[in-house]
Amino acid sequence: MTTKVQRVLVSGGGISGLAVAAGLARCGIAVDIIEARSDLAIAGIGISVPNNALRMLKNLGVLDDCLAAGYVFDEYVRCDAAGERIVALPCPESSDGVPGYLGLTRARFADILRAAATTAGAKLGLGVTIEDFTEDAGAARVSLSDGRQAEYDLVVGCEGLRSSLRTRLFGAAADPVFTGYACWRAKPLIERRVSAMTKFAGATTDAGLVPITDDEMYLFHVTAEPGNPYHEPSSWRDLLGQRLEEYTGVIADVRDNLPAASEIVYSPLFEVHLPRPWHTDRAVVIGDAAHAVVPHLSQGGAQSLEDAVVLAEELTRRPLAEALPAFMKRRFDRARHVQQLSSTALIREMAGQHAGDLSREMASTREYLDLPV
């Protein structure tokens, strides 16, 4: 393993998979992407993209496309359950002009990343999974569900929470851990009412609105769901409405204009704590497969993008045997710290975080995320 990688298999067509494929293919590395789904229809609603993630998108050459597709804003607003403002915190742009925050639809974001990867030369195969994996000093050898057998210099697992490659490599020790909470998401049937990420503090819940286009916004609502109960999807609209009953003002308007149950997304919140290293000699897992994080600092997709960009940088700078440890050195502590910050934010917000403490916490978090990746 004294030469740089030339051929890579990326397993998973989500944020981290498409981003790392784009980064590698832009540097001339042959990349195959496989995705278990037979289509790339996106179930999510919207996504909040903070400044540290936007810097990664600039590195990948897609920042302008993302900015054109979404809604740029530069502050974080905290309100009470009636919509009265408690505090507004700035999200300033970077010294190189990258904005503070962006909201956009998940479908458009996925389209942009997919186009970046395939335009750079990555090949995408749908409905395909890894059936068998072995590795030795010469290659990573995979058998795929479509009957193909192939050899690669490296396999990158970007399969999310339930990563089969992670389990294959590291066993069940890093299986997802339920946090006790869940997030409801929906695009309300009314025009945008906020111009920045705006959170509303209930007594025991947390709701928020994020602008994603000039006309649209999406709702997220975090609730305690002890024991991770199953909720029949056909009931999601009614259940979400019930969980929003304590709110007045703009959230009440949203509650009265929820879409059909089929247009609502319900996601139990899990974390993944994969110990270092996240790799063997010829395989590595990144993104949610390695360090799934709760969404309270908008860092799930952001940390996946940081993984992707850093891994692509290291793989194109140095031989594989050096690149993977270098990747871990740059990413493990940062990802773990962001995971802890996000978990703390979840607990404190659900307990009714005092505005002054929130201001200090957000400022400290922003300073940390401003550090080079």
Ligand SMILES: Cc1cc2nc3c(=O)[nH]c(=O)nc-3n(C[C@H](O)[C@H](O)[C@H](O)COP(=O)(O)OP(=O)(O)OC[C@H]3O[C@@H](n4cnc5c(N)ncnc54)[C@H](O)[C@@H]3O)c2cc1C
Given for the second form:
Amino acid sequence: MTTKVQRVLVSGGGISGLAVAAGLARCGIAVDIIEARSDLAIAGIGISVPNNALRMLKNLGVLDDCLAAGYVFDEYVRCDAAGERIVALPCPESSDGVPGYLGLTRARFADILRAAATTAGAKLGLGVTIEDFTEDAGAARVSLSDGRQAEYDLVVGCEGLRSSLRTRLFGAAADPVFTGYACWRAKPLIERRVSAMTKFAGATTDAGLVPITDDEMYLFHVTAEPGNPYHEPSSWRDLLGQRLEEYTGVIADVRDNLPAASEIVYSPLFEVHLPRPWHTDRAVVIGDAAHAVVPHLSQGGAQSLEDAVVLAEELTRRPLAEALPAFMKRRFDRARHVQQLSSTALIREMAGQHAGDLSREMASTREYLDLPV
Ligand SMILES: Cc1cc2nc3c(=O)[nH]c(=O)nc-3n(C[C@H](O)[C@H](O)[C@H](O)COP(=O)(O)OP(=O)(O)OC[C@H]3O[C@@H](n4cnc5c(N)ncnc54)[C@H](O)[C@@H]3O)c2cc1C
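Form predicted on its own done; form predicted in complex with the named molecule now:
Below: every chain and molecule of the assembly, starting with the one above.
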């Protein structure tokens, strides 16, 4: 295609889908978003949004809304299992004045991204999926589950871990790989006790707290779950309590004030390693669908936002045939490197090596993430 895209279908209304839709619609491109679920209620309670992600939110024009809705902090604190402070590492604002870190409820984040996309003109269809997809030199042609047949210049797959568009385009080779670990998340029934992301070091696990509003914080706790066992959801509160048994101090208070099992989120952790290129002539896969990552550096959403902003930039700068390779050039190595850094952080934490040379490691990670995308 020698002209720039004019009509784009975004499949998936999560972080990457809403962000790329906002980025494209702001530039006058006609965007339809389809989302399989009948609402955009987001599981996961809170999200930690690091500086590189906040810079992308600034690019999309929603930074101030996000900062107003969440809790800004500028350090990362490590404590022992009893809550005694070991070290505090700075997460300073960047030279453009964007803060180091933000904690935010997932629900508010989704609201802000959705408003950004729809206010810019993107049309959102809920409960809709792609049933058939073909492409040729003229267009990407889709049959949708609501009976519509439509043509687009490009389809952007933002369908998360289990993307059916990824499988349709690239087969099962890039199916998610279970890491051996899972993450428990909960909003305890006590008021916020931390004013920065704070990790508490147990023998072979960490428990973390992140402030998300003036009053609220969420707990995250990654545990080894070999073989990805099924845990009955009604048992999640008891199981999480057991897994936190070694902690005293503030984490013990959190453990004693866990919400009902139905309010706890249990997420087996997967990675996706889609080889390059993540695109065909008229379809591209981004976000978790291309490179899902463990949450240890808060980079899953961040890398999804970087994909979204870079893709929107390239598509508005160049014809499609040049834009997709240009997007890959800017994104593949970085997303892969961040995946590796995150995985290393997980393995060190689980081996009890987290206290090591943390400040040097964090500084070099931040230095990398500070690089222009
Ligand atoms: C335990 C845990 C903690 C995390 N913490 C953080 C953190 O603190 N900071 C951070 O940056 N990241 C974090 N992440 C990662 C982050 O949540 C993801 O990287 C991010 O949500 C990926 O966004 P996405 O839009 O690519 O995919 P998703 O958020 O999974 O969205 C995909 C959307 O597509 C829809 N969909 C699926 N299939 C179809 C289909 N066939 N048709 C149409 N729609 C479809 C889904 O319903 C969903 O709405 C964490 C992840 C986990 C598991």
